[in-house]
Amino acid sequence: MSITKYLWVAIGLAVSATALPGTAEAQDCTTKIGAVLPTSVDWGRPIAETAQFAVDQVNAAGGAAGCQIEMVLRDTQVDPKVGVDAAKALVDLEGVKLLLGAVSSGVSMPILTSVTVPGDVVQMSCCSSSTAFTKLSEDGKTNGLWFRTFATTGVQSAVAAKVAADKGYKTVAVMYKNDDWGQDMARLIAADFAAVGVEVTASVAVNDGQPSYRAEVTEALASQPESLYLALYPAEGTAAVREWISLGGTQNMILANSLKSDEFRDNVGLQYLGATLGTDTASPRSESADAFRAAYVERFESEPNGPGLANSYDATMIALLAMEAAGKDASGSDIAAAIAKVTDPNGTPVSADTAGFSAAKDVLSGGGTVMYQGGTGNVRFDKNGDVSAPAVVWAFSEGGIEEVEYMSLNDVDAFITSLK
């Protein structure tokens, strides 16, 4: 059984799960929530389906605050402009006061603004990296509507750090997607770069959509880099790295976790990336990770090494956990209140699977808080809805994905100290 056997029959068609056999019956009521996912590109169609197993197992449970859910899927397409409108009507016309998504922080950062926040919903997103949006939240302009699973850009671009210095780098031209993420990357890896010695000789902006990418590469390679460092997504990373190749360019190549994709490395050619080491953000190594790995190979038959997958998932399950928490009809800020509920350090631990949600509804009706523990550990949101994360760097094989390093959450946290 493949993975794109849970494929829905129409994209941005709302898409409903009734409870398993030898659960909870269905309840007499439905709540809709909303999200907004790129389903029309091959590594985004992954991550909305995990979106939709973690739904499947709270249906399981009995549902969230007393009603079933059906979580109602928009493509955004990777576009500003389609994820909006698709935001808009979700909000407008299916009346959701939570909105799982963006991906892209250019995405997802004009739907906070321009429709979440006015319409006092929340946004949890599962794979927006953007320090912008913590920005957004120290000037009081999220209303603390936003969280995020995923940690921030700073992450990545340490890493990245790490791997060309460990590496003996000591120049890196890098180009990066023209919006929020890739201008926040570019500027961050800029820093972290230079604070462990290596030169940035070239930092190239990249469009979306263009017919060749020759002139940004010429542009990269004219300062003759040791290495390249790639902030883009598959479909740019492709064109431009087949352009680098061609045109003489070093395969000392390191990758953002937005190119951690078989579509990349299988359009590119694994022949020209034996040199090319990515970074990501990684699940802890706990039980609670095993545990989603586990049960996500038992549904799709394969294993969860596409990017955000478990970010994907405990965004879905700690945004449910809270509508339980708050109650049935409860508004966008009420649901945000919760999510500390659900999240409490203090708290009943709390498994993520259909168990763990059925042992949370019986500790919140009783007036307690639970400790959720899921695929990316037990998630601590901080005053602006950030997270932080262990971090990996990985590299393309014939298998997929291998992993070449893995540093904790103190291994990352005393790195990036380090660089200050």
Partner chain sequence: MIQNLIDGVLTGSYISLGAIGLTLVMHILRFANFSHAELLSLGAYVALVCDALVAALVPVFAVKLAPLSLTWALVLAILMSMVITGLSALLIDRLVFKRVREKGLELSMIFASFGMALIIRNVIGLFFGLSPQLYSRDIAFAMVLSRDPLLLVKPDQIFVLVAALLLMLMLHLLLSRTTFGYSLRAVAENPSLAQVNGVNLHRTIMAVWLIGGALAAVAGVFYGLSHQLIPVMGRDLLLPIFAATIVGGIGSVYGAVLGGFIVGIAGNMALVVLPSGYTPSVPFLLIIVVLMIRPHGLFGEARA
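Positions refer to the first chain, counted from 1. In this text, the rigid core denotes the largest set of C-alpha atoms whose superposition between the two forms falls within 1.5 Å. Note that the structure is predicted; figures quoted are calculated from it, not measured. Compared with the form predicted in complex with the partner chain:
- Once both forms are overlaid on the rigid core, the distance between the two CA positions of Ala48 between these two forms is under 2 angstroms.
- Here Ser223 counts as shifted, since its C-alpha moves by at least 2 Å between these two forms after the core is aligned.
- Phe300: CA moves less than 2 Å between these two forms after rigid-core fitting.
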Given for the second form:
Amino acid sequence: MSITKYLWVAIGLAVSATALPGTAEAQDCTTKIGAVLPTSVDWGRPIAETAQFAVDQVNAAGGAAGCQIEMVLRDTQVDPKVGVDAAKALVDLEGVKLLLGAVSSGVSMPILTSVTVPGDVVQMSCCSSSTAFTKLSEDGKTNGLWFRTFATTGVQSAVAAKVAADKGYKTVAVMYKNDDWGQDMARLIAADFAAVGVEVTASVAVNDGQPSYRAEVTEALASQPESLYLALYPAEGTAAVREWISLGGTQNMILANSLKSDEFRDNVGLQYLGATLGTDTASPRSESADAFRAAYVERFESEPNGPGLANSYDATMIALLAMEAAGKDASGSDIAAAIAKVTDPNGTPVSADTAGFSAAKDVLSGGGTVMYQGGTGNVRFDKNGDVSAPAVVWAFSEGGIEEVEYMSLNDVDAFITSLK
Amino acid sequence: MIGVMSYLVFFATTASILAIAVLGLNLQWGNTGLFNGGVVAFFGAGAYGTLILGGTSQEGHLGGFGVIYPLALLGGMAAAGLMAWIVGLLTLRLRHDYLAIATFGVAVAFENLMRNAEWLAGGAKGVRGFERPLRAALGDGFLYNILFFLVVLAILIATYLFLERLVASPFGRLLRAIREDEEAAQSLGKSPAKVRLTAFVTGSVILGLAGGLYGTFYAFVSPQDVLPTLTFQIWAMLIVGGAGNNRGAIFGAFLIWGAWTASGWALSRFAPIEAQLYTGSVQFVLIGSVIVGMLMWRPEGLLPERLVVSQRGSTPSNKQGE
Amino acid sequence: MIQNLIDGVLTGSYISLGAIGLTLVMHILRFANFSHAELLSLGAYVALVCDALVAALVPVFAVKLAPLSLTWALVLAILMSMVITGLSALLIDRLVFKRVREKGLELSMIFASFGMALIIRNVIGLFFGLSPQLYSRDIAFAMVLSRDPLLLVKPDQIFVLVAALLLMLMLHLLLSRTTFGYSLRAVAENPSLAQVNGVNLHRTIMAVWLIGGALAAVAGVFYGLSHQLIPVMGRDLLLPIFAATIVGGIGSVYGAVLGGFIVGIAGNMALVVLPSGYTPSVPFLLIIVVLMIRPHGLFGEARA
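Okay, that is the form predicted on its own; can I get the form predicted in complex with the partner chain now?
Complete assembly follows, chain above in first position.
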């Protein structure tokens, strides 16, 4: 019957398709790494571009573990099924030992539980923020294969509370993205504001993909706060803030790092952002720390300001450094184990660019360890694959974004302890 | 080669789970003519129900009942059925477009509830902490995936056989009679409302079964799993495969899911590096074009419904068709 | 509270415009057109291009009509976009929907429109990028109508409301006072009977697409003026527009207008009673409630 005919065609296609790899590349050695990122979403595409940028830099330094790196990029469409299937295809068909992604926790989590952990593949996410990963790791279910360069939300919310207290704000309204990250932020920030004596007058969830945010803004405005805290992404952040300002809302705003974006600044208008301060994790105070920014500006002709860009860069760089440290034909666990060698606080500092990668290669080949100083700071992972970092308070300026205050890792820790 | 096998098993598992869902929808639309635009709500009820019932205790939301797996799966199906019964009572008297939009609304509200009600199902973080059955004994490697696939395949075959029987039974004829001409059926003393509700609930229980298996496979479910895209995917599978034909439904599921994943794979493999970043959008354009092209070329689906007018077995061509 | 009501009316104006086109198409061509909302984004982006063109060719037109953030260039762009979007709708019908229609299966059209929506949305994304864009970056400040309770309205929104009402009035005259209006209604009632009586079915369908597309373009630009342009705006607006159409009753232009305002108001009032995370559910709860009471919408009629 016709069904069998179709089946044979399908099987034929599948076989001929899988027969293709292996024929082309014989001469140069190339190592594939996988990336599953939402390239069909507005904030996802730049994250993927930045990851590719890091790969290009590593290749300019002669590649990692003796081979050029090819990043095979797949779109997740922010659909868990699609993301998981793409990850599985990368692991099984392309044989990758290292997977970058995903962005949404809802996609990263099933990839972790059903693809990377069973397949012994390192999974390094730039941006999945859910606290569920920490719990999963504590339960011993990640096999140490899970890492993320997104500093846990605790640092951001604590620093935002500090900003509000320093500025002397008495009341604040909170608008947060209604996803796992936003819900976490809203919960943490409420506690931290309370701890420093700032009253939260309204806490408004902002859903994705709503045609209008007027009602949400009106709700926040009605509580007549002295300041506004925003944990939103640029698309809905721009819409909400334009609405907020046009309705005469206060310009005393505190922003999460997701709004540290030129696009946001330009679309809202610098003249309204004079009293606005943002929070972010920060680079350490060293000369090499500017390397990422400088190289990025040269390549993209804009500052690396947007949700997850620096995180994506660091995720890629650290993963490739670890690959270099683990040597040729390393398994996923080997690479995961090598991550400590490249983020060693006592190691030789290396900058986040081609030169830094070359320098790291020399150190690693001599049996030493390095301390990667990336776009988001001196990245260091704890046993659950979470990262902590120094913090910075920033403001928008003519030239882009400038730093207002720097808090070292110790300052941050001390301040967080004082809140308890 | 092991890699290819491993991937194909994984792919076939997902496709089989989706095929079960398409069978459920086929009972509702293909056989009864109910335009369910909220497929994902019933699928999601099954997934959430199974994971909450069968999962370990989680702080902050409902769960930790630790029910043994088969019962948890049944519980998930029951959750989907219960929801379908309530939704059906409220909406089934609406016709086509209205019913589609009303049920679509149910699905949006379901996603919304799961996203916001943290006390119920963890909010946007989703439900985790579910241990896949027998994982401790089998590990979670290739062996587990093969066995899991075989179980899913068995359930798919069982569902198929059940539906074939049902459709051939007097009840099945009644469903088609109501689909074709409700008033005529009513004049013969049948109660269309009751029959439609039965078909709607049965189809939704099957959708819930698929959802439960899906949640089990990933050991995780979050609001991102119950977005309207899934409704669209399952409908596309049914339309392309052939509404009204159970084999068409299964075939459509494998074909569309295959095309969906293969197009992503092909684009990442063959598109030039500069174009890689645009492949996401290009893939959606391709998917849209395939669907539109299919409807222009063969709107009745690849394996269309075979309408049986006379009694069973009376014509030789009929037997051949089996 | 009153502020929410006012906001709702203003939001309702562009939802209504979108719903009018959809209700006509759904009535005459008898299918739920999921790609209708993409005509809004198409119209909005076409106007963005035309606006830039006109402003570059005739710089005088780039001056703002205070207190609005509207320029003459954009006004011209809207008119151009109406024509282009209307013709695009016609072209899409010619290339796709007409052929699918002739194959004649009930659900084919709905799925074809779903496929078209995916195509249009992502082609726009490929051309214009995925980030938000604005007609004008300046923020138009709201006027204070009253201090206690605090009531705020933006001049742009008043313009949008007035323009939308004017368009609706024109459409009303067209439908109730012209032969074209009669033939439209005749086709909607019974296509074959209308044809027997000398109504050109083909031309009527063309007119429906042109009107629907043109109104969608205006709605898209008005939306962009009030908020921002983003390739997924069609997807975001689809549900409110469908809700408005269904609540009003398929086929009823007045129903669509009323439905648009109801959906707009309900969306804005929802926050008074519900936590903000639940807003996306509101249009649907509304649909279900309306359909429970009136299974064919407020102004819809039962038909086979």
